[in-house]
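What follows is one chain in structure tokens, specifically the form predicted alone.
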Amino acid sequence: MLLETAVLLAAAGLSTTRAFVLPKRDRSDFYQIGTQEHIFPYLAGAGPYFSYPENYGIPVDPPKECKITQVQLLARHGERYPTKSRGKKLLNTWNTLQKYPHEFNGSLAFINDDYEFFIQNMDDLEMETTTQNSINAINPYTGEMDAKKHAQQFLAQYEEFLEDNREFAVFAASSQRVHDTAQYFIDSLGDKFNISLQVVSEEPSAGANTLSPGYSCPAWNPDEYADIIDAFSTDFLKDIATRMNKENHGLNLTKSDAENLFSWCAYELNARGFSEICNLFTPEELIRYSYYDDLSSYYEDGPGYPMIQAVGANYLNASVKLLKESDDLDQKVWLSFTHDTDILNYLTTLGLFDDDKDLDPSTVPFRNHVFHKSWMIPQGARVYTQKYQCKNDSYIRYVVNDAVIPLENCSDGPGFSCEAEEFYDYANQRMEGQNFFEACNTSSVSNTTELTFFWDWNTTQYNATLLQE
């Protein structure tokens, strides 16, 4: 296991020195790293990256008789610490535990053993987890390592295509962690490439010319369908708190504390590589928590909120335009980094995970459950658009988190792809009547009506101020 970790660190271009100089607690964690990856899909997209679970077995490389003509990537920033607001909630729960005047019993007994809270520096909130700010020298799940490993996988898969495409721009939303992910990715590609990092503003004043259109959408009301979300039973959270309180008389954890424990588990994995908090939950509780998050995202940021299709059309329209112009554009590689919600909005408009069946708050569905938010946008999520040519025809398909996801009604092409003209018709139908600028009342914050940075970056040079949020 030690050798395995060292190899992973070296492969990502990171120093392995710290991995062999381990404080006592790191030695204990060392044997537990890798034992919790089975719960990553249940952590609401807050935990470390994992490949899409329902892989149909379709090779991610194009069929042998075909050649790539354009590659697009829309990726999420890598593993991070909590946001400031979420960090405050976790600290409140940690303070409740710290004030408990007795030794802990049962599932919380690990706290007695010199447990250290994973947030040790408030300046780390909102930030990517790295080899420098990770609290465990052997943590393999940092955002830094994820981005560098992703870059190496990108090189390996598109090596032949990249031989003739060594100069291109990379686009990043102006959040510090998004920028850092893009920079780590670029650094890991090596010095054979001439890459320009363009930082695109996510301030509301950017209007439509952004990778984060939600910030330029004053009309967006995430509470629009709160009544549906609230109809889902959260008794499982009360049960968790009750269980901890029974084991530790006088502790008085609340439902809110129980919900915070799930986030604590996810973010501690990002910062430490292992979390004893994650062991507090039963499989049933993880399933219920995961569906609760699916339900919330579906009606706040996904197909359950009609406005979202207009928000996601902002990027999809630009993506389709790049695909149509691929023969005329010098740049064939289009790599962009942003936030989870922005990717979810785009996937909603694309319809890749929309079966036209609204999620039901009355029960957890199993047989008919296509919308798994955490499967689509974990930390480090990556959505590739492949355009390739087979003989005289062009085809388009999507690879989401290492899995080819065919379009349900357009997958007759090689490698379960969609013939280009058929795809353009499909995309036009998905975007018909969807006007981001109008639907979002964006004119109240900006007069920029179009996404242009893909086409004018060479003359405009995007270098927006980085935001630590």
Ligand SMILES: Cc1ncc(C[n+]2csc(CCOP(=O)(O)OP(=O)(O)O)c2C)c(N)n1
Second form
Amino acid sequence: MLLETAVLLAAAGLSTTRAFVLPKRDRSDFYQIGTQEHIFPYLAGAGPYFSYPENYGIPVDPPKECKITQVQLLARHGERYPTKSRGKKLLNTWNTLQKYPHEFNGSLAFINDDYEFFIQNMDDLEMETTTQNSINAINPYTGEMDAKKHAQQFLAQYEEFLEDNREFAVFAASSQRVHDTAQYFIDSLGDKFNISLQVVSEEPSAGANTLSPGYSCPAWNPDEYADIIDAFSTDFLKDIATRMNKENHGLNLTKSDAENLFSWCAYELNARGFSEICNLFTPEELIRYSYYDDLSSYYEDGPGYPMIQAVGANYLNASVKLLKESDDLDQKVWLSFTHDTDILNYLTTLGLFDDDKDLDPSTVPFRNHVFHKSWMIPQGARVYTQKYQCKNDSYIRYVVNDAVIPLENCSDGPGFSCEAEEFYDYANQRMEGQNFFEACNTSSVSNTTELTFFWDWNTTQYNATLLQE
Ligand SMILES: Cc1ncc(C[n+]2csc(CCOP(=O)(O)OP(=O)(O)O)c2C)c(N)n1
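So that was the form predicted alone. Now I'd like the form predicted together with the named molecule, please.
Now the full complex is given, and it begins with the chain already shown.
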């Protein structure tokens, strides 16, 4: 380097070394990307997509003698940056680290080597990660690529069925990231399809005509079962903070900093493809963190909160109606995109992961543990309902994140499916006495009592204003 250039850069307060020191081979993102996929299931559904880990081995294609007659999808948006509120918390922890006046020792030492925080632009908060906004050109875990890959997988899987079904509406809740995911998916399907994207309002005023009933549910109280969740020991968080503080005298990381590090790890994976922060945790800490999240979700948005059965009934009721009307409806493909908790509410009403045993806060269970939240709704989650005909009978079954998950009490049909009439009885039973509008006190924010967009999109045209939330 010319001496003058070095002097100029130094005068501007910029380091002259950075541009000229290649990262060490073992610290290069190139070599590290792809080495952390085994921890995705432990990141509370905030990290990159992964297939449902407990696959029973049932082929996703219906048996050969059967013919698909309807497909429904309820999907989560793809990998994203943190929300604004989460981003603020992560920045606080990052500031604490940045203010530390000494070189870091031990597991945090990577920060000494020109570590660049993964949130570079506050406008990225709440948004999908994309090739454009990723801080690493070779990040394989963008929400954009996930949606595009998902669409290609969908095309390959339903190739024959889609031959005759190339024109349909796709539905997205009106959050920007949800909309963007649906758009990437549609773009990736290609120009042989004629698709109309319907953006359904997620404002509380949408009432029951929504894909995100969580926002139209004023009666929902996140703290309803806080006493159970709080009974879980979070000593593992204290242990993490203590370990970092011992390695670095004077660093006063707190328990909540330790908790933030887990989501830092997850979101950095979405934005960079790799995160040194993920390497701070022991396997045992990851397991405890993951169960803590299962427990919270179970009692806030899952089977542990009886009201959720009514919230999830809003979509399940519509889904069952579509299944029953499949012969009469021209549209056979029903793809919808929304948020994690809304899918969880729906799965709860459906009872696909409900073994009637409440999760225990006094210990981490292993054998009695069906409810793994991150397995159900990781970023890019996809819950398919398949209806197919074999001889003269129709059958229903579910494919969650690439794995066929049979209904525990109704799986005698081909491919471990549930005979349609039996399924309708089962669904009725799950929804008996469940009224979303009443249970949520939705009348205080809206007078829309029915979900109608699947049936009236053609005349109404849904194009709600996109929200950065
Ligand atoms: C039944 C219910 N009502 C209201 C809420 C409040 N709430 C928290 S998160 C959320 C939706 C968006 O959640 P986010 O964590 O940003 O999910 P993502 O977009 O990543 O899927 C809602 C409606 C809830 N969780 N559950």
